[in-house]
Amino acid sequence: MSVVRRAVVVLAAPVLALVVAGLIVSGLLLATGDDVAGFWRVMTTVPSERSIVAIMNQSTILYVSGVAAAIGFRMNLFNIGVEGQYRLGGFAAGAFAGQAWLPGYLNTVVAILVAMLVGALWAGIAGVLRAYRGVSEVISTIMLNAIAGSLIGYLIKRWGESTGNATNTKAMPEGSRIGTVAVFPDSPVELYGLGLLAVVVGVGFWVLLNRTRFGFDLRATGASESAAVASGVDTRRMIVVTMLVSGGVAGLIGLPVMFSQSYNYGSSFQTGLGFTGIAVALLGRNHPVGIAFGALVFAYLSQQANLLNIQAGISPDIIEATQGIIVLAVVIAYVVVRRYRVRQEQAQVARQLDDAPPGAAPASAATPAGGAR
C-alpha cells in the first residue's frame, strides 16, 4: 500500500466518524423539532478572538486528560479513576501551594510534583488490585472516584477556609502564580500560562511510547499480553507502573486553570474532565497527535454550546448527545476502516503470490539482505 493510499486510510476514520455524527445529530434535531439550520449556522461560525482563546485553553486540558486515559488504554487498562486522581491531586497541590512553604516558583515546582505524586498514587491502588488479586481496574477505579470525591470533601472542610458560601483551600502567594499570555491584543481571555504542560505531556507521552522500552512493553503487553510473557515481560509490574503514571499525568489536569486563574482548590474547580478526557483518548485513537485532534474537537462544540440556546434557540445539552454520538461514531469507523485495511492487505499479498514465478516466495516475505531466516 502506497504512503498516500495509507494515509487516507488513517485520515478517513476520523472523517467518517465526524460525518456519520453529522447525520445522526441532524436526525436527532428533526425529531425533536428543533432549528437544524440554525444549529449548523452557529456550528459553523468562526469563533471571536475571545472564544478562540477560550477553545485553546480547554483544549490544553482536555489533552492532559486524554493523554492520562491513553497510557491506561495503550496497555488495554481502562482507567476511568482520571477523574478522581485529577481532583486529588488538584486539592493536594492548592493545599500545598497555600501553604508557601517555599519561596516562589520553587513552590509552584514542588506543587506539581505533588499533584503527580498524589495522582499516582490514588491510581496505583487500583494497578496494585488488578495486578495482585486480579480486581477490575473499571470497577476498582469507579469505588476509588466515590472515595477521592467524599476524602475531598472531609478535607476542605477541616482545614479549608470559608469564603463566603464557598470553602477553598488557602490562596496560593502571588510569587507563586504562573500569569496568563495575551494572544490578541482585545481580547479579555488570555491564555493559561501553565497549559504549556500539554505540550510537555504531548512530547512526553511520544517519547516515552516510540524512544523507551517501557513504551515498547508497554505497546506489546497491549497488542498481546500472551506473546509479551513469553519475550520476558513482566505483565504484573507493566499493570502497576502504567497506573502509576497514568494517575501521575492525571495529576495534571486541573494545575493550569488553579495556578493561573483560580489560584486554590474549591467550588471553582472544573470538575468531569477525566470523563471527558477518556472520550478524547478514544477519538484520537491513543495516539499524541490524535489526541490533540480529538481535545479541539471536544473544546470547540463546548465552547459553541454557549451560543447555541442564544442564537438559535437550541439547549446546549445537544452538545453533549453530540459528544457522546462523536464517540460511538469513532469506534465504528475505526472498525470498518480496520477491516477495510485487512482485506486490502490480503489482496495485496494475494496478487504477490499469483505475480511471483513457481517456488518463489512473494517479496514481501523475502529475508532481507544479511539478515537471519
Second form
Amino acid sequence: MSVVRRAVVVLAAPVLALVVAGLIVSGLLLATGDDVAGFWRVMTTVPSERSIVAIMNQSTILYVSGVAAAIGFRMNLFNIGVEGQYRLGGFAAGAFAGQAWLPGYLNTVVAILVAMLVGALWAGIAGVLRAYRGVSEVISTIMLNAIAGSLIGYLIKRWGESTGNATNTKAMPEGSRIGTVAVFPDSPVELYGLGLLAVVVGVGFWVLLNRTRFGFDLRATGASESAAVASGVDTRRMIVVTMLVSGGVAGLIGLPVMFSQSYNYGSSFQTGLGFTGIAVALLGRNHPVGIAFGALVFAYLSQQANLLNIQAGISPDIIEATQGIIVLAVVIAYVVVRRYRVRQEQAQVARQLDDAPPGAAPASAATPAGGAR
Amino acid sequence: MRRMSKIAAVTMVGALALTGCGSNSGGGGGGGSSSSGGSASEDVCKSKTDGDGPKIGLAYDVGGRGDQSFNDSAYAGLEKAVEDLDATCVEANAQTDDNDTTRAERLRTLAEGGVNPVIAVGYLYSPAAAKVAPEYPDVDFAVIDGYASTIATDATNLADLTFAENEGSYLVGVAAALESKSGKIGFVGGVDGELIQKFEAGYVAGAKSVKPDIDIAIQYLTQDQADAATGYENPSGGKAAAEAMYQDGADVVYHAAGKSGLGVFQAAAAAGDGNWAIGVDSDQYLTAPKDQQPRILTSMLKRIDTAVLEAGKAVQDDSWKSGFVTYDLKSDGVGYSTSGGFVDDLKTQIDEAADQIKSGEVTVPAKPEN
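One more: the block was the form predicted alone; return the form predicted together with the partner chain.
Once more the chain from above appears, this time first in line as the rest of the complex follows.
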C-alpha cells in the first residue's frame, strides 16, 4: 500500500470512532431531553487560554497514567492496580517530602524516587503472585487498590495533620516545591513544572519498547507467550519486571499536582486517574504517540464538562458516558478497519497471483499475517 | 494484543457501569419516588431565568443534588433565595476525579458567568476558593464547611460558612438514647475525618448524657480521605453498615454520610418496627419514600439553606462578611426536625438539652474521646 493510503487507514479508525461516538452521544442527549445544540456549541468553542493550560496539565497526568497501564498491556498483563499504585506512591512521596530530611531539590528528587519505588513494590506484589503462584493480576491488583486506600487512610489518620476539615501530610518546604510555567502571560492557570515528567516517560517508553532487549522480550511475550518461551525468554522474570516498571511509572502520576499545587498529600488528592489511564491506553493502542492523543481527548472532555454543566446545564455524567462510548467505539472501529485492511491485502495478493505466470507461487503463501476471514 | 483490547474494553465498560450503579442506586433508593427529586423541570435555576435579586452560583460537592441530605440542603437555600430575594441561580456539579485545578476552574467559570455570590459546597473547595477569590475582587465567595480564609488571609470577599454539627448531633444523640429500648445505638459516618468526627462526638456525648453506659457502635464507610465517593455516594455501603448494627441489637442508627445514608434508611425499613434511623443535614423524613418514613425518628438539621440564603442577602444588602461565620444552635444554624411526630414525647428533654448548650452550661466536644 502507498504511504498515503496507509496513513488514511491508520487515521480512519480513530476518526470513525469519534464520529460514531458523537452521534451516539447526540442520541443520548436527545433521549434525556438535554440541550443537544448547547452540547455541540460548548464542545466546538475554542477553549480559553486558561482552559488550554488546564487541558495540557490534565493531559500530562493522564499520559503518564496511560503509559503505566500500557506497559503491562503490551505484555498481556492487565494492571488495574495503577490506581492504588499511584495513590500509595503519591502518599509516600508527600509524606517523605513533608519531613524535609533533605535540603532543597535533593528532597524533591529523592521524593520522586520514593514514589516510583513504592509504586513499583506495590505492583510487584501482584507480579510475584502472578509469576510464582498463578494468581490473576486483575484480581490481585483490584484488591491491592482497596488495601492501598485503607492503608493511606490509616497512616494519615495516625501521623497526618489537619487543616480545617481536611486531613493531609505535612506540607513540603518551599525549597522543594516545583514552580509552574506560564504559557500565557495573563492566565491564572500555569503549567505544572513536573508535567515535563510526561515527556521523559513518553520518550523512555518508546526507547524501552523499540531499542532495548527488554522491550523486545516484552513485545514478544505479548504477541505469543509460547513462542517467547521457546526462544529463551524467562516469562516469570518478565512478569515481575514488567509489573515493577508499570508500578514505578504509576508512582509518578500524582506528583505534578502535588509538587506544583497542593504541596502535600491530603483530602484533595485527585483520585480515579488510574482507571482513566486504562481507557487512555486503550484509546492510544498502547503506542507512545497514540496514548498522547488519547490523553488529550480525555483531558479535553473533562475540561469541557464544567462548561457544559454551567453553560448548557448538562450533567457531567454525560461526559463520563461519552468517554466510555469513545473507548468502545475505538475498539470496534479498529476491528472494522483491520478487517477492511486484511481484505484489501488479500485482494492485492490474489491480484498479484493472477498476474504471475501459471504454476509459480503456491496458494498457501498468499495468506496474510493474522488472516481473519 | 487483540484479545487484550477486548478484555480491556469489557473491563472498562464494566467499571464505568459499576460506578454508574453506585451513584444511581441512591436515586433509585428514594430520589425517584420523592417530591424533591432531581428532574430538570423542577429546577428553580432553570425555571426562573430573570429576577432583580442576586444571581447565586452554587458548586455542589460529590453526591450532588438529589442526595436528599447535604447538597440538597444547599439547594433548599437556593429555592428560598429565589422566593425571598427574587434571586436567580446557576448550579455546577462536582466530578469524583476533581483536583484543586478543576475545582478552581469551576468557580472561575461561575464567577465569569456573572454570578455573585459564588457558593462552594464542601470543604474540599477551600484551596480552590482561596486561589480564585483574589482573582475576582468584585465577586464574593463562600465555602460551606470551609477553611479557605485561613489560606487567603487577605481576601475580603471570601467567607467560610461553618456549622456546629456537634451541637445538633448532641440533640439527636439525646433522642436516640431516650428512644432506644435495647441500650444499643449506632452511628454510620462517611469519610473518617475531622468533619464527620464532629457529628460522632456530639452524638456520643448527647447519648451518654442520658444513659452514661449506653453501647454505641461506630462505623465509617471509608478511612480513605480522598475517597469521597465511597464515603458519601455509596448507599449500598451505608445499608450494609446499618444492617449489621440492627442485627447486632442496635435499634437507633444515626448517619452522617450524605447520599450513603439513603441505604441506612433502607436498612431501617427492612429491620422493621422498633428500629429507627436518624437523618442528617436536611429533614430527611420529607423526602423519604413512604415505607421508610415511619422509621425516621428525626433528622439533625444543618441549615446550609439558611447560610446560602444569608449569603445571597449579604450580597444584595452589600453587607458581606469575610472570614469564618459559624452557624450554631444559638443562631438556629443547627437543630433537629420533628416531622412525623415521633419525637413529640421526647421534645421536653431534647429542648432542655438544647437550652443547656445555648446557655453554655454544657459544652459539646468536637472530637471523639479516643
